[in-house]
Amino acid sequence: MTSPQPDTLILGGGLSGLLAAWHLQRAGRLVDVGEASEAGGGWVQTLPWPGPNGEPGHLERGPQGLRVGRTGALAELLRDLDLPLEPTTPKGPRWVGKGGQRRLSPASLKGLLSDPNLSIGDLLRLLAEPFIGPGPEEENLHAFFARRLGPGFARECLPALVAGVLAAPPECLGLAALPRLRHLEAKGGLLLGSLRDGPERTRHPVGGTGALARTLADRLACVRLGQRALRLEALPDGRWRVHGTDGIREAATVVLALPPAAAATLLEGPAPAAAQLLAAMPALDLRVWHSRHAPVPGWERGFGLLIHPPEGRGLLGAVALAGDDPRGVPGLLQVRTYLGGAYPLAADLTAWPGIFQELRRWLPELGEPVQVREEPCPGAFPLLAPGHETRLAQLDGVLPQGLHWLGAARSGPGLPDLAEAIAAWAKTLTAT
């Protein structure tokens, strides 16, 4: 007996494609997922990296952890998958490098109060945040935080925080880059909204962040690896034909869970206007280096460092795993250093010796590495500029019926935001 033909073809087996398949399959759709590479998950992969003597060890290709609250699509997904999470533990120090000095991160109350560049007036302005009303629909991140937390915070604190998370200046990013901000503003502001939502903590699944993608793929049982889509063809009956390296497949619905450039290539023939809009969406390249060092007293719980641009000359920051993190190698401090994005790299920061010298400027306690590994991340960060929602509306208006485009470049790079957006999209699709 032949198996029934899928009614939905998903092109791309990164986390976006896996999430789309998960929701559609649970709604009763017959789904097929094709992934060009030999591993699903996209950037959400935990890769093996043995220690200097062959000890078991791993690194994260993408996110170090998952920001999980009590509610929301990501929390619900983790419960549905019954995916165990490592227990929460205290974090080590968090710093910002600014003015040639390392100081406490302004993301904490203590760091804010001790920031020498914030005046008493700036601190008092922060207290007014709950009384600030909603802003305009089109607003960049600098304007949003200046309006809600005051120009002092936006000038002195925000650049390092945004560069370390989104790899771009806050003036170049719209609110679509951090969709949660609008959600919190609708709930009364950043403070009141966070209190009403409850706390969020960064966790990682047992086996690393990549365990989320692996578990999804295993549960779906419809992911075909090493299968690249080459061309899309519209059929007279309204269905779609996908020509790929594994042959030809047809379905009523095709979901392009691909980066904008890859999706644009497939749409050049059947939807040139959509292809043009997607091709115009910029993506940022990131340089990531992983290194292992001797432990440093006081850093047993890891650390986080963000550099205030442009002082890092392209170095955005670094983060270290806790000493007992199962992804690391016992007895060694594992550090992840990231550079580039929208910020130009100084000539001496293109290879590890110069990078390590710059890193030691901010972390003089850090000893010479015993292991180093580079993991380039080309196109890893979408640049969601102001007006992104308008461009998405234009794109949806020219996409032919039966074609959909999903991904971090649509919803923002945060995994919680991606999970929320795809869950909402799938609910709308399956309700029609």
Ligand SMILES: Cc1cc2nc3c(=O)[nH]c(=O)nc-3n(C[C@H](O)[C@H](O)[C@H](O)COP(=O)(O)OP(=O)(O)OC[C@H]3O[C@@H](n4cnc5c(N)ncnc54)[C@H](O)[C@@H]3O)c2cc1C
Contents of the next structure:
Amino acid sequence: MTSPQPDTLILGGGLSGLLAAWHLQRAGRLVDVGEASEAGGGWVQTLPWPGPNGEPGHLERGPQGLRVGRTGALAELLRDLDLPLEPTTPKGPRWVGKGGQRRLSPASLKGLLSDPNLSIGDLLRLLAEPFIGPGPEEENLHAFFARRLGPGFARECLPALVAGVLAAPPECLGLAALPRLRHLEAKGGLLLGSLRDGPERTRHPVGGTGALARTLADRLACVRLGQRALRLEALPDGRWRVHGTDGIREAATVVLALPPAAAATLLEGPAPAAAQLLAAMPALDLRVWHSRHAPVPGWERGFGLLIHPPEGRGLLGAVALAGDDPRGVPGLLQVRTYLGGAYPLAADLTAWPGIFQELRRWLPELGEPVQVREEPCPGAFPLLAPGHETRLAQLDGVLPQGLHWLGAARSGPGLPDLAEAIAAWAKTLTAT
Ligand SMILES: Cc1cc2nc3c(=O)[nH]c(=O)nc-3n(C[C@H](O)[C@H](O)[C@H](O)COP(=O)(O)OP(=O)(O)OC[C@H]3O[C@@H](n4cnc5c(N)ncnc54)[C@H](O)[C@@H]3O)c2cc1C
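Compare with the form predicted on its own: the form predicted in complex with the ligand:
Below is the entire complex, every chain and molecule, led by the chain shown above.
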């Protein structure tokens, strides 16, 4: 007996492809996911990294934790999957490196109040935030925060916070890079909106964030690994043919859950205008180093450090797992260091010795590493510049019927944004 033909082919088995398949399958569609690599999940993978004596240990390729609220598509998904979660909080100290020194992060109230670069006027201006109305449609992140929280905050605090999350300067990013900002503004502002939404906590599935992708793939039972899509062909009857490393597949609907450059390559033949728009969407390369060190007193719950650009000369920040995090190796401090993105790297920061020296400038307590490993992240972060939404609307106008494009460059790189956008997209698709 032959198995029924899928009506939807999803290209790419990262979290976007898996989420698309999850929603479509639950709406009764017959779905097939083809993933080029030998492992699903894309950036959301927890990789084995044994300790120096072969002890079990892991590192995260992408997110170390998921910010989840009580409501929202990601919270709902985690409930549906019944995935056991562990708190990634409470955390140890959070710092920002600025003026050559380390001080408390302005992302905390204590850090804000003790920031020597913020005047009384700047602090009073922060309190006015709930009274600020909505801004223009197109605004860069610097302009948004200057308008809502004042120019002092935007100048002194914002660059490090944005570089640490999005690896680019706030002036180069539009609101599409942090879609939650618009949502909060519509709910009365950053402060009132967050209060109205309720608390968010950072958690990770037992076994690491990769367990989310693995569980989704297991439940879907339609993910084929090692299957790269090579070419896309429009058929005379309006259906689509995908030429891949596993042969030919056909369906009425094809979803490209791929980074813009990969999607552009496939669309060159059948949809050159769409390919051109996708090819013009920039993506940032991140350099990520993982290291293990002797524990440092006071850092038992881990730490977070963001460096105010350009002071790190391309070093954006570092984060350490809590000592009892099961992904780490007992008795060692596990650190992840980020570099690059939109920021030029100083020549001595392309190899570990120089990176470690720069890191020690901010974290002098850190001992020599006992283990080091680089996990490069080429094209990992989309640079969603102001005007991105206009480009998305243009893209939707030229994508032929039956073709869809999803991914972090469509919805913003945060997994909560991705989950929200893909749930809404699937609802629209299955309603037609
Ligand atoms: C270091 C790092 C830290 C991060 N930290 C956070 C965080 O703290 N919080 C957060 O919310 N987000 C974080 N992110 C972002 C988040 O991980 C990504 O936005 C998200 O995983 C993107 O998923 P995706 O499916 O859209 O893309 P991807 O993960 O890139 O998946 C695309 C998939 O398509 C496959 N593919 C490519 N070409 C083809 C082809 N021709 N045929 C078939 N398959 C193909 C690829 O192999 C890949 O598996 C982080 C990312 C990185 C890299």
